[in-house]
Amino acid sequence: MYDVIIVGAGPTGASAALFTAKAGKKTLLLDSDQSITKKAWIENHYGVMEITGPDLVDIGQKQAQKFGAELVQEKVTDIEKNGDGFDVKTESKQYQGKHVILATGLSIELAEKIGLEIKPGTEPRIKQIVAVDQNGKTSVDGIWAAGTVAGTSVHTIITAGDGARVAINIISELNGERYVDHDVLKG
């Protein structure tokens, strides 16, 4: 059983695995390999210069897995209610977990099959994405969305920002205080 299972591992995604990770919990990351950062230029985020969308891509998986999310190249099919968490099932598999958080970028296809409240879109070419309250909850009990598919701006800085934001949140949930993350220097 995972305390987090994460739908997307791009920029939304790999960043909410990786504060989950860090925080201890159990997290997996299932990625179609479908971000549409992979055809990406960026030269506006923060901290780093320029960098192509798909190293972005990679460092950010790198940096999840480095503090112990797992990383399977899978295509998520369907999620279903089971008892106190998910059956989250992929073409092959099936996993088990208390909390999910969809980072699927563009994609609503996952979110409209299992149910969620989809409302119409705000960004440009963005006609519709999963309505979520201000932390990042959807319309089931334990399913959260972040990034491009719950209305932030396609912008990597951003995404990345709101995954970090939902993972903060569930984070917090599940230690029952507010969880904060901040590393200093050494020395």
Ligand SMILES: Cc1cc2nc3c(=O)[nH]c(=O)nc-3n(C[C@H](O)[C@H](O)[C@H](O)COP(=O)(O)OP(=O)(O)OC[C@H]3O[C@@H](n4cnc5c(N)ncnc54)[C@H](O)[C@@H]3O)c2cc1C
Given for the second form:
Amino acid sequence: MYDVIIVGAGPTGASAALFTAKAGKKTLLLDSDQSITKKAWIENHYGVMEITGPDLVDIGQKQAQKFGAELVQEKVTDIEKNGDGFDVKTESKQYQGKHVILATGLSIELAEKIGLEIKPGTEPRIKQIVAVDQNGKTSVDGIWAAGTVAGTSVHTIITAGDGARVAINIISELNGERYVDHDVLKG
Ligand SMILES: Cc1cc2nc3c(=O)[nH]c(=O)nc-3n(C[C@H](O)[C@H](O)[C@H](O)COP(=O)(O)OP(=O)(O)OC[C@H]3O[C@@H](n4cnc5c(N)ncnc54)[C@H](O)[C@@H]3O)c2cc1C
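In place of the form predicted alone, output the structure of the form predicted together with the named molecule.
Next comes the full complex, and the chain you just saw is listed first.
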């Protein structure tokens, strides 16, 4: 049983996985390798002078794996409630997770399939998004959404930030107190 299963390993999903894995939560990233970020050339991501989209996505996934997140290249086809968790189904396998984060970018296909509340998008060229509350919770308890699919501005620094924000909300819920992840410069 994973503590957190994250669907989508673009900036949103990998950033969320970095935080949940680094917090010691058993984390699974499932991704179908259709990230729009892989088409980008990025010069407006704070702290990074310039970077290709493919490199940003690759580094983000490696950061999450460095802290123990598992990354599996599979498409999630369905999610079903099972006891106090969820069965997350892919084309070939099934995984169990306590919490699920949808970080599926432009795609609301899975969200619609599992019956989440959908609403019109507000960002340019974004038709529909998953309805979430201020914490990132969707209309199904235990399923969260972040980044582009949750209606944020479609920029890597913001989607990555939103993934981290929602991850911290889940970690805090699992720990029963607000979570902070600060490392200190040595020497
Ligand atoms: C041409 C172009 C140029 C851009 N330039 C910039 C720029 O200069 N600066 C900037 O800040 N932003 C730029 N962006 C926007 C940037 O890509 C987005 O802001 C953002 O980072 C999207 O991140 P995301 O994680 O929400 O979505 P994505 O990066 O699209 O990741 C979503 C992931 O979810 C996966 N997924 C979806 N459904 C499933 C499923 N059912 N099962 C498993 N996996 C699934 C997909 O395969 C994908 O890997 C650009 C975008 C484009 C297209």
